[in-house]
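Encoded as structure tokens, the following chain is the form predicted on its own, with no partner shown.
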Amino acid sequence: MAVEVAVVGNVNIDFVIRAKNLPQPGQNVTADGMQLAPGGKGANQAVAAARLGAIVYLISRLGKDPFGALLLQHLKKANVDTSCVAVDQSKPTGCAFVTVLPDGENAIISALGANMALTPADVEQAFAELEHLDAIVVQMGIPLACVDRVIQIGTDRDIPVLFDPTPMREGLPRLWRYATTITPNASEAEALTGIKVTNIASAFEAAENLHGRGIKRVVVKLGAKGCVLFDEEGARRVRAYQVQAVDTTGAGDTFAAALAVRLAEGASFDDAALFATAAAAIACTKPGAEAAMPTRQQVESFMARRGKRGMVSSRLS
């Protein structure tokens, strides 16, 4: 039976620009192309989880504008339950401006719009209607008070909560250390711990620090270097599957969704992290965020071809 996952987070319309380099102050750079695409970390993670076989409920807020209507239709087609997605009467739908560079790396500026009008009461009402959840995923593209309420509800109902601490901004949710699993990248791990993450060893140090603060499972993501894990069994490294990166947009969201789904299915932390690493690698090989997110069959076939042997190691190298 498919696991049931609630994703609480932002929904955006993405303006994706391809350029040879980012502009310096006062500089005008001509883009190689531009397209509109559905996005937002909450929406991305919901779509990714649905493609991996979960029953997914999205809790979010859109604007009453053409972008909002378009995104709502897209989410429904992606098999995401949108019954808990509210439509704000005054705030615009969130937007993100994504610049993709030739090596596939990206730089993003977001205007969160209606996402920031989500309230703790909205969150409470949504969860009151969701009785049988196996996992919750939440990020910070919504008010921090809503993140706190999500973590509190997960704790009260004994539902595992995966907290993806992004996008970073001033302040943190008060209850962030009560999440079951946390998945920062290197810069986010530094912001949370004060430890500058520049290599595998410092990533382990940051992961141990976060685990010591009470978080059961910690993943520090390191892009092409893979990720490091820390739980009650200690530290491990998961190596990245090597692929030709076309666009890394959405890879982190794919990772979080895949990790949450496999943990909800009862997989070990190591196996879930390796599955998430494979899913994220596939997402890097195609342009776009949601458009590049793989299905369950695609991830399993990829892992069958590439193998698992030697991918998980306790070495700091």
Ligand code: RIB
Second form
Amino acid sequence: MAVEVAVVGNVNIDFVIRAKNLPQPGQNVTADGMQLAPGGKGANQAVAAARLGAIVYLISRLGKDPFGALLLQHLKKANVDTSCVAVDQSKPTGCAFVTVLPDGENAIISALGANMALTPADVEQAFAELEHLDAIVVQMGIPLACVDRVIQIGTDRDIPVLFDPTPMREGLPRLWRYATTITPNASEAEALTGIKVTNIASAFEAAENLHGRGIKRVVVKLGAKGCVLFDEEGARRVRAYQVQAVDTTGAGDTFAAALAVRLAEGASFDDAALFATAAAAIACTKPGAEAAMPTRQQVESFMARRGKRGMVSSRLS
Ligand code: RIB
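Could you output the structure for the form predicted together with alpha-D-ribofuranose, given that the previous block was the form predicted on its own?
The complete assembly is shown below, putting the previous chain first.
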């Protein structure tokens, strides 16, 4: 039976440009063209979880404008339940300016707009309507008070909360250490722990530090180097599947969604992390945040083709 997941987070319209390099201050660089694409970390995670077979409810806020209408339509088409997506009467739909570089890496500036008008009361009202949930996923493209409310509700109702601490900005939700699972990348892990994460050894140190603060499952993501896991059984490393990366936008969102879905289905931490690693690798192989997000069947056949042996190990090098 499909698991039920609530994703609380931002919805954006992405303005995507592919460029050879980023402009320096005072410099003007040109690109071949611009594409509009559905995005926002919350929406991306919701779409990724739905493609992987979960029943998904998105809790979010967008603007009463053409972008908002377009994104709502897109989410519905992607099988995401939007009954808890509020339409703000005055703030514009969030947007992000995404520059994709030749190696697939990206640089993003977001103007969060209506996303920042989501309130803890909206969050409470939405959860009151969602009776059965197997997992909650939340990130930081919404007010931190809303993230706190989500973690509190998850704790009170005994629903596992996966907290993806991105985008990093000033301050942290007060209750972040009460999340069940956390999935920072290297710079986010450094912001949370003060440990500079530059390699597997320092990622391990940061993961141990986060686990020591009370978080049950920690993943420190290292892009093409895979990730480090830490839970009550200690540390493991998951190697990344090597792919030709075209656009890494949305790969972290795919990872978080896939991890949450497989954990909710009862998979072990190692199996869930390996599945998430495969899903994120596939998500890098096509342009756009959501265009490349895989279905369940695509992830399973990718893993069957590429194999699992040696992907998870206790060797931290
Ligand atoms: O994680 C990728 C997303 O970050 C983009 O879709 C963009 O909207 C920003 O929120």
